[in-house]
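Presented as structure tokens, the chain that follows is alone, the form predicted alone.
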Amino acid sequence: MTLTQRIVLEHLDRVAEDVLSLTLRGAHGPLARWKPGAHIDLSLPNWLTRQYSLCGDPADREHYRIAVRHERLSRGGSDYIHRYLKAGRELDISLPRNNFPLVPAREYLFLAGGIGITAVVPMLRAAHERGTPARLVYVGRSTATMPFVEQLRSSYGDSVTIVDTEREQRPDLGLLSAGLGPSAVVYCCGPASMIAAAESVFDPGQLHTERFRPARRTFAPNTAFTAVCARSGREVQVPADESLLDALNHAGLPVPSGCREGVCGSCVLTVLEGEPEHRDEIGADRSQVAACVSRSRSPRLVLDL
């Protein structure tokens, strides 16, 4: 099975201050299907791979759309895209992955902060197409820096609230929570401060979040363990100072990877036996392990590899 797709960068459009929208066209025909909440890995000519939420129309099989903010403290991805990428360039992307799926609900509240709007745009579209009551609260430091503001206002009217924090207070999440029905589902994508605020107000059972960066958490000291690769018959020692991902790669058992922060889900492996110690942000369950950051609580971890 092919895990990558070849695309042509059809055009780049400035949709806000320091934000470019990239339209990607399949180089060899229709692109893979996707659902709201999905993202792709974009492989850049400077050897970097970065993850971006798909923010176009899932019904359009000819094109994907992503938006990229130029980060002043860029690690090389957004800076390269803004400075050097030109229309007509061919690039490789991954198949879409979805760690932030839109679950069925009777009512939605979407909270987006800054470039986090990219994950939310297709969700809001899907909710309105289904006829499900949905409200968006979109927060940014100024409307000039917030992509898709006019598109959202014209498409969804009063169901969209734009909060420009240069001119007004941040939204009162407690007040928003009080106005929700008992079966409402809340989606939040934005900076760590927004997600922390949402987690302090909304019930964990109703709140779905996606982070730009992993949360700051403290774990027990690393211990060594053995990764048993069931299909290949190999056993790989994972020392305390090395990740499972690196140990497998060094042993000649390459595993696809992207963010190396436990956010994107590209290196998730199936666990057949043993107890993984989850350090990821994607909600991997007992039968999975994100090889880039997670480890093992048991001396041996048997993998479907």
Given for the second form:
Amino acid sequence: MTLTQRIVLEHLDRVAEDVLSLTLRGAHGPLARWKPGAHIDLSLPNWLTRQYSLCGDPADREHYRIAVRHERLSRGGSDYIHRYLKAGRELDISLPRNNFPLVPAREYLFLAGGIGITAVVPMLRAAHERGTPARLVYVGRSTATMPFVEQLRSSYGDSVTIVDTEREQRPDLGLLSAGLGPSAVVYCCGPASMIAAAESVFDPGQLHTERFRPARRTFAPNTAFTAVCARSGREVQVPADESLLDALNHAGLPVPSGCREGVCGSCVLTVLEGEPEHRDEIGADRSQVAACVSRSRSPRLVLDL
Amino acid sequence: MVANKIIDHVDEYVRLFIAHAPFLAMATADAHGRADCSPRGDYPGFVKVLDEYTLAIPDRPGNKIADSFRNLAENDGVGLLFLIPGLRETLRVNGRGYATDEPEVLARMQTEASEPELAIVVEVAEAYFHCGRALVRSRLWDPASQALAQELPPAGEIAAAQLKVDINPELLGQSLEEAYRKLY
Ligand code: FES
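Please move on to the form predicted together with its partner chain, as the form predicted alone is already shown.
What follows is the entire complex, opening with the chain shown before.
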């Protein structure tokens, strides 16, 4: 059911301290189309799957580009990529998914923290192509660790502000907010602290966020419920100590998954009836449920499955 | 035959091997030298190389790690044998082990939004590759060898017989399968 695309790792380039840019070429011709804000799941030889925002040019159908920071506390994804992946290697990736689409607006403010810049680069390009006023505030710890700084400065000049937190204050979001027109839309992609700061300043209606890792939150204790699969007519019991995703998979109903922590969207199912209890980070709406983390408030959850 | 060099640290090849190994056997002994060997497994690279002289192995449910912890508290000697499916050579690492709940170590072992509560840190004294003859003779990676598994009765039947309890072996087998579904 998951549609994968085979790619060849065309080249790996160091674009900043600890950051590699990976250029992926479709092994069998053009790759699937995508829009700014989209990401892919990359399946690694060590069985791990990781999500990366596409940061290349959507008009280039032959290639995708991603950038990966070598995380100090890597669990095995970025460490593997940095140490062991070599050009020429073939890998599987998912089709692009977009939980962070660029909505039309009259004015944009982009806030990027660290490697969060990857999702923002294509958005900024799209905004400029549309002729929409757009500002970027790009925050990182020292410019040496921040990819794309030169490229952004030379393409967009004064509309880009680079903030090096080793030498400068963090940007005053209140001030930035005050400078925005009433219909401006704000996109923020970065570490949890940056997203929290943005959430405390900007109106929820104007702010779009994307996290790399789920926020630490606490939920009401799990309760058991029944998943009713409308298409197959099957009923699957989901015990309190099992996820909806695992329960469905164990019942022989294959549901794809990637991150298994509510950030990638690969496991999202359509809800026909019942009230999902959302625990994901992708902003699933009433008619959707991220099977890996979310549960049900109603005793029965009817799924289009 | 090529002699394999014993080194006293994690070099790039030892690291490469560990990054691709989903399984290891771990030997410890108590203060009286009573020995114990137990299996551990997860995705390839589940054992983390913390630095050139240090590894960390996560505790996961079902590892019966308590025995290893008890032994290590009395006697810190530990021997590890790493396997990579399909590869005939194995990696051996010997050293000293202790338990840790260091958050930065556990954070690197998080899977599916849950972290192990403990890990074993191994200070490496010796690391070396062991030649593949045992694996060649044992035909361990030959798919045809998997037919051997059919010669044993189901695990539930063995457990019921050994426990000498009057319980339906099929039910026991089912509860075992049930437990295999919850790996983390
Ligand atoms: S698997 Fe990524 S959101 Fe569920």
